[in-house]
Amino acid sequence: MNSEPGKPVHIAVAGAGLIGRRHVQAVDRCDTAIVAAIVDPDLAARDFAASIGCDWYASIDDMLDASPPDGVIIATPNQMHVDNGLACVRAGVPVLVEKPIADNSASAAQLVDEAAGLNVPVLVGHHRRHNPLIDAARQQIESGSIGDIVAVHAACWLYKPDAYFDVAWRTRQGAGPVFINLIHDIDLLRYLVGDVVSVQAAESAHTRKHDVEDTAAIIVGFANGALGTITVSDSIVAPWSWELTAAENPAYPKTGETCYFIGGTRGSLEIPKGKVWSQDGERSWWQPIDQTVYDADSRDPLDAQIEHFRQVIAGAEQPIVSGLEGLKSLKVIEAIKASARDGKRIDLEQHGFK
């Protein structure tokens, strides 16, 4: 493992689809790191490795082999990122895995524990918690501009068009916006409220007809006592979602609306809007309410995970979202689909979800 602060990692890429490209992208970006080999069976992702001029592997094991690089980027299907998961870190070579870290808890968790107990950091693509503005907001609600949190109200609201759905899988369980929309949505009020302990469920494949979810309702207990109350649809023509609002992919056109309300004893807060609602003298809704705009830089979260991940490798930091995150949210998740599937409220802790 390359332990020079300063000098460039060597980044491998496992999965050269569309994600696995955006991640390219951001390594040749980043000033200290170097794409070292592009790891995916297809002769596609053969051409593409040659074209950028790194090496190319057809499987993990095969690159492992030949020469271990410093890291290692895995996007590939998510039945895949235990396996690869765990051939790296037996080789002593760090991870990010893309989100889900897996497509199942018991298995995440192998991942995890085998990882601490070779001392090699395993970090999860939940990329948004690297955006300025989640670092901008966790640092108001840090200062207790807005006093304890007292209920949270988020919203993933869009569209997806009817050919999305041509790809088999994705009108079929496991796919449904649940596991591929609202689990980036409950890792940040996560990162931002706290430890889920309670959920209850309901969903919906009334608009579609598909054999999964298109609509979701989700209310959720936090540690801190805070409840919260979550909707996901792919169905719904609407501005509220974070990849409609918060601008951190150009794929999607920015609204400039709200899809996060975190409020307080003290003030609310819009994410990623930035606004801040208080009042200075007496709180009461009879009395003025005031607003604020913070400040957040703009840069693609993608390169601040990037620039994390080589900091991880050299020992200069500690994981953002270590495995052990990525498992609680993908815990959290299926702590609601179970409600959703049972019909009741499911306490975390007391069902197996902790």
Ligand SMILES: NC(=O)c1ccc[n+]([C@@H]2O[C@H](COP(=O)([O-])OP(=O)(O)OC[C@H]3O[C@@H](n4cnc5c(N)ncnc54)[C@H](O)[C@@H]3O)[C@@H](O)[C@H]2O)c1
Given for the second form:
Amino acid sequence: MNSEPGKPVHIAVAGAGLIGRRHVQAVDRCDTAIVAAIVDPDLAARDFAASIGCDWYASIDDMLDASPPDGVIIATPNQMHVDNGLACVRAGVPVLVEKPIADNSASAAQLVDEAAGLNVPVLVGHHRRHNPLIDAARQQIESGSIGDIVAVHAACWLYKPDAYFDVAWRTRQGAGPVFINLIHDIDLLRYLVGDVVSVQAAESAHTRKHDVEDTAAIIVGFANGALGTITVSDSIVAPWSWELTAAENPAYPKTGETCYFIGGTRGSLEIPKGKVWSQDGERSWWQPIDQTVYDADSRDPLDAQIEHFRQVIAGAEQPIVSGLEGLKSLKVIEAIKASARDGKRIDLEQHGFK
Ligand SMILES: NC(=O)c1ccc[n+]([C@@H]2O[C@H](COP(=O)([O-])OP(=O)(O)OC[C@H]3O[C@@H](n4cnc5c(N)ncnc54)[C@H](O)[C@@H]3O)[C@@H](O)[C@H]2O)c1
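If the structure you just shared is the form predicted on its own, then what does the corresponding form predicted together with the ligand look like?
The complete assembly is shown below, putting the previous chain first.
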């Protein structure tokens, strides 16, 4: 069901947990969208739905039978994304699926293929692409101000408080900062630099000694020939991560630092600081380097993502992060895990991660 441009769209949120409730607030802030229903078997979710005055259903199927909305945000645990997503697209309802699109790429591909066959949009909640800081960085790169990208360095260094690991699944395989955090950075780097063609990774559980990694280091090869180094850790007290530098979620105190360095033949970019380092005259390490800072608007990317979802539902825009894009980012993460496990460099195409 496609809503007419200009008319408010009715959006249901499945999974009223941590991020689901932030989506509800974002829909609520959007003038052109209405929270149609909450879908979540938990009784606390039923009370939450009553408190905001919307319908409540225990399952997606119950909601689709009773009253299909214009769009559904799926913010359930990863293992349920595909089943819930398939139920929606089979009913012709566009979905915004939280990241990762699925807990494995085979089932993610099923959702992507079926949705494409039915011509129903699937979006994936890599919301950072909707941050104006990223739009501004992309414009800088596309303007040619740093020339051809040669290398990238990215840090996702965080310290998760010890109590975070009291929840058992967070210490086991399937969790860990590669799956939970790095997938966001990989998605952004793919958006800014281009497709990833190879990875070589090492993981360590040395600091926390859980079953799952606390730290990983990855060498990334991009399709345009650029190389990247990325490190991720949940055990470092540091100011350099998207979470602590971009200030998009008030839960994280802003450090004002940078987490991505993008280096090109004509200059370099610090993101999210918005600083460009370049040389006007002769390019040489013996010449001074100029620094300028470009402006970027400030907007909650969850709000921008809802506005975009509304436009996709209305048929006015194509998904910025389509199901296929979410699948590609997930495949890079799977390749990183495989590389760390086998101690090998992985060419994504050759090893079936493309
Ligand atoms: N974009 C981001 O930055 C971001 C941040 C956090 C979480 N996430 C993603 O969002 C998803 C949810 O994470 P969370 O931290 O909010 O989890 P959560 O555990 O806080 O919430 C999940 C909710 O889903 C409900 N649920 C379980 N089974 C359901 C079903 N079959 N139908 C409907 N609801 C069901 C649970 O009762 C719970 O309320 C995960 O995929 C996670 O990776 C994304």
